[in-house]
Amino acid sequence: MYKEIVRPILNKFDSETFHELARESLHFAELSPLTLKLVELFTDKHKRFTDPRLRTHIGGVEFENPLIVGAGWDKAGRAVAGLWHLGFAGVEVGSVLEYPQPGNPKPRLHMVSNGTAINWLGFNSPGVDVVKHNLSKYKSHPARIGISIGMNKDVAHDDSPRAHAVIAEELSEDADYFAINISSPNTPGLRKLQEKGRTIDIVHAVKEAMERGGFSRPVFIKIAPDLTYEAVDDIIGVALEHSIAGIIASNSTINTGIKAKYGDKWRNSQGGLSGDDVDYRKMTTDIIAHIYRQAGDKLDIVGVGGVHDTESALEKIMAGAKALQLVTAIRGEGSTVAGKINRGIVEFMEKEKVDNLNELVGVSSNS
């Protein structure tokens, strides 16, 4: 019914309209127990699915089943308990920054086609203060938080190492792990952090600031999908070296021609394409493998590009993803995609025989 009736209806609308009627629908359904259980009515099969097989761990955390809302679906972390009881084990907040920043004008979320989106937000956030208001609510609940740590537009990248670690103190206190997002296409500079040198500036600062408040959160990096294979050893050589707990692969493609698929006048538009794209899909997969084949078991690797069903999961999955991200299969799949996926590899378990998630990562890169 999603995809003939409700989603030709929201195609109608301005992208990112429809993502903050959705968000806000189920910020307005943690208003009461009931409500909440209502949204599992809207989940697949009408409830909640759960399997002790899916459980999986990353950075030392765990989770009951390997599927995350990425960041940049709930900025703002107002939506954390809707989005667990469509089936998410957890959700990235972010990115967070340190004050808060409009983004890029509007319209800056474009669908092109019914799974892929380009977009330009450019870091819009409502500041680390709002989300660590908004977050206190959830302290007892069993949704597991990510925080993804972003740097407003106006900071000197001299300054990175302080604005990154002033998120993470402030937030240490809500957060499972931290996900440092040096990768978005749409802050102009912000890739340049992907360097070397300064990715290890940026992730001392973050684990100092943890330090001075008490707390130890695992760290994760979040990498471009169009980083040469050399760049991206550099990064897996930080990670190991600097004890991060794992890699985030990837962000959204800045590809020319990828764009292009979508119309001419997309190829050098400013942006970056998700979603349900082959040629994306590919791009990132490839990138898990990878890291897998250079890092093994030394790095947590969590898969985002693409994934949007049992299939595409269980290939991320099998080239080396302990866990998943989804954002814009949300819009592309419905309300549906958790509560599907999930309930897809655990028959796919069953037929093969296999008793936990874990015996699938990497099998496919091990061959």
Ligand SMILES: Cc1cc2nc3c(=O)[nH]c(=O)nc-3n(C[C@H](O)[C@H](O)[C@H](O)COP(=O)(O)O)c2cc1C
The other form holds:
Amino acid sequence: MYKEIVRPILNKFDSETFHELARESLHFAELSPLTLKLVELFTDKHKRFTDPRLRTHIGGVEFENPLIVGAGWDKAGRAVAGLWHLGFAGVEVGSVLEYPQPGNPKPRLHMVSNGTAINWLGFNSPGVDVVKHNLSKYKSHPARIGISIGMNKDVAHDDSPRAHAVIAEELSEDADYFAINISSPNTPGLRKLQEKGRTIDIVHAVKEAMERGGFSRPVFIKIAPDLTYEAVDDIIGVALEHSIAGIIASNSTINTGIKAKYGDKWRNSQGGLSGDDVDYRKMTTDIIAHIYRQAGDKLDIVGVGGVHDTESALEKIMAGAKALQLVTAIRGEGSTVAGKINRGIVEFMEKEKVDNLNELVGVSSNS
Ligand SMILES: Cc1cc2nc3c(=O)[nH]c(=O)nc-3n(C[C@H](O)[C@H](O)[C@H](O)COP(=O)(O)O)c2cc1C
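Given the form predicted alone above, produce the structure of the same protein in the form predicted in complex with the ligand.
So here's everything in the complex, that chain up top.
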């Protein structure tokens, strides 16, 4: 029904307006336990799907299933419980910035096909204080909360370690893990932070900030899919040397050839492409397999990029990802997406006589 009736209507709205409507509907459902339970009517079998065989660990944190809502869907932490009731094990909130930033002028989020988006939001964030306030209501909630750390656009690069550390300091209490996002394409120069020396400085500052507050949370680095494998190897080296828990691979792509598939006007447009594009999906899966081959079990990989059904989820798990994130597919596939994927993974495990999701991780990384 979603794809036949609801999505064609929603396609008439500005994409960001639709997104805000969906997020705020979930937010208002959090008003009472009863309305939250009603959210489950929108899952595939009208009940949140759960199965102990889907349990996974990243950075030592247990997730009830491998599906996390990726950064960008709930930038301010307003709908964590609602998303959990749709079947996700957690939400990566953010990217969170030190102080409020409106982002780029609208329109800045475009569905270029039913399952594929190009966005140049430019880090819109209400700032860390508002996010902290929003997250306070989830203290005893079973949903895992990751915090994606971003940086205001006018922060000088020399000041970037401090700007990242502020978020870690403020939100350590609320976070199950942190993701350092140095890979968004929409803040000029941000991806330069992926250079080895700068990444190390940011990682140290974030860890020190946590320690000052008496916390120890796993830290992940989120990379761009457009890096050369040499640059990916640099990040793997930094991660291994500096006790990083793992790598989130990856952010949206600025690849002009892939963007141009949706019309020549997108070729040199600003913004990154995400979602169900076969080339983008392959690009991100190949990076996961590369990281897995290089680092094996020493780094936990979170796979992101075009996951939208059981097949695309399994593809990334078998390439080496222990957990997955989805953003664009929540729009493309609708509210049933997490339940369908989790159920499909369990069916696959039963067919293959696999008892534990971990047994599938990395099995195709060499193919
Ligand atoms: C509208 C939108 C906003 C996003 N905002 C962020 C962000 O703030 N921080 C971040 O690390 N990634 C952000 N992303 C990237 C996603 O987290 C994800 O890496 C990318 O969309 C690929 O996943 P997907 O194919 O499931 O959408 C955003 C993506 C979209 C579509």
